[in-house]
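Presented below, as structure tokens, is a lone chain in the form predicted on its own.
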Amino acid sequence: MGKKVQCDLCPTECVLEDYQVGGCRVRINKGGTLYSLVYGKPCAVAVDPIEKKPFFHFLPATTAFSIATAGCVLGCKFCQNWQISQADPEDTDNLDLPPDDVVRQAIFYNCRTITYTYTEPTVFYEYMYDTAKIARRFNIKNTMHTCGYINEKPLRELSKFMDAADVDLKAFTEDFYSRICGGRLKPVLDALVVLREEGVWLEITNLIISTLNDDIKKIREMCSWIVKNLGPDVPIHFSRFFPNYKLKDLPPTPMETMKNARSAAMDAGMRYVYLGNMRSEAENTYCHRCKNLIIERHGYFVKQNNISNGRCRFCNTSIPGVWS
């Protein structure tokens, strides 16, 4: 008989019997060894503006070769990509695209980065890791959009080849993570600190959902934690919720709530606060010193860029980010 195996990739740490698949749907115990069911088998491949990830302080107006496989380490009731994140790999339309071919495609399409995104890249960790190593050799940067639900050891190993991460900090209460996502808050906070320690450029996304995580006091508390533990220069993207998946009974987030969240973040000391899924001046980047407009955006498109050699063209202040 095969022996049990504990998966140490994410904080769920599934203990699997022989031929049992983990809660992520894509990792299986075969005879005491864990195997990935999605290595080199993405179900989503696209060339996207880097702003779509969203990254606003990382190579603006460039494109990212973006990939994802089936599966996720969480089960968020509001997931916008639930058709693939909550699917078994045998139920998705998969391509045969090994790591070296991902890099070739990125080069072919003149993408400055490869982004591991759409679902949760932690579930295709080995595929991402091997691709990132090859990409580095060809001067292609690696970025990921992640829920941050990953254990410290694999995250530190991955960080050696990861240039930027946008982490979904879904709320600032354990209750929300438990009831709405099927996970825990603390491992995500720990992952944010690890990414900062490892020198990975960091941005944060927070989807604001009415009645669930829209308490301005908790948002202010979250932003104060970010400033204290990660610094005031980490950009945060507050994203407007629209009814989806298992939360179709909730309304879209009111505009006023979004504006109040931005004000709370800035009052807490955050210098770069953006509003997503809505059109407003809060899509733009302003110099934190002279307050001049330095990057003007319309959706995912950059209309003007007044950053030169990483500095504001108006007052010469260094602007945090990766600009070249």
Given for the second form:
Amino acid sequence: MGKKVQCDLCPTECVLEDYQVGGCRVRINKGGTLYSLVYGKPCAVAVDPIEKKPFFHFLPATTAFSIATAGCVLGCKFCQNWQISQADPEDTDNLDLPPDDVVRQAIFYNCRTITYTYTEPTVFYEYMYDTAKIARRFNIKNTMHTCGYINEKPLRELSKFMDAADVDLKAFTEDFYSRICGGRLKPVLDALVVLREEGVWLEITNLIISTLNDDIKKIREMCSWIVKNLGPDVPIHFSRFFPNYKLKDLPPTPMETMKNARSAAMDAGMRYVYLGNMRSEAENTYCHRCKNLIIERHGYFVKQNNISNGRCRFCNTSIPGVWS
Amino acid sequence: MTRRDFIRFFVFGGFLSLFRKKAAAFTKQELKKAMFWRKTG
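And the form predicted together with the partner chain, for comparison with the form predicted on its own?
Let us now look at the entire complex, which starts with that chain.
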């Protein structure tokens, strides 16, 4: 009997011979059974402000117990965490931290949330899933920062325990996903719709890279798609690119491009548009009705919060998000 | 402490460290069975 297996976790759907490891580097076929190599073995553990993820409409000014293991389902040339995302689990310094210990540590450090982040959490699906299940029992919220490159079935199963997701929508062209990331755009768009349907609080991050995905027409098109398919209340974070990993020859994204992207998003009907990796007033939250400043931020820190019971303190409009 | 004691101390420590790493490498690690996959042949 053959010992080939097919992984159905991400849209790459690797078919693996015996003792072959998947493209994510962390799933191995051993004797016709697929195993995770990183269960309970995080290579990055930290307590971060939730704003760092970034989540701007999810329990502001709280902390998130953040974990990651080695590996990724994509291979983005601009990856900011390539030292761990593009590494084999044998090459990273891993801790021994089973799911119940993650929850215990989160409680110890007074974190309201556990965030699966830094690398792509899909690759440590089983670890994340088990941890999220335990965390839910202790009233700790679960969030993830993901590229959204995951198949529908596992995503729907995970959504039962996931409270919020920040999805990297890296560009709005198949060409970019194929050439720069080694993936496809369509599955990411499908994942966004699934998360919305499952009631997971959603925020989107888009890293703008000069010459690669800074076409304002495309950005407008992407935002129109978001408004049409996910609604105008989904916050979007445009992030400024700085040279990194295999894209060291490109310059940092000009401020002007960032501001133009924000204007394009607002023109398309998006209500909450933020600029990240740079200091500006676009890191604050303004009420979409009365336009008053409701959350003032400086970097990852909240300086003032004028949201009370999920409503704007000035005009009593309900502000989309998870506030308590 | 003589120079010989000093060197002996470090060589012994080195062997102990190597032995610990070898022992850890040979300890059978329990792998977690993955979710969402199927046999194809």
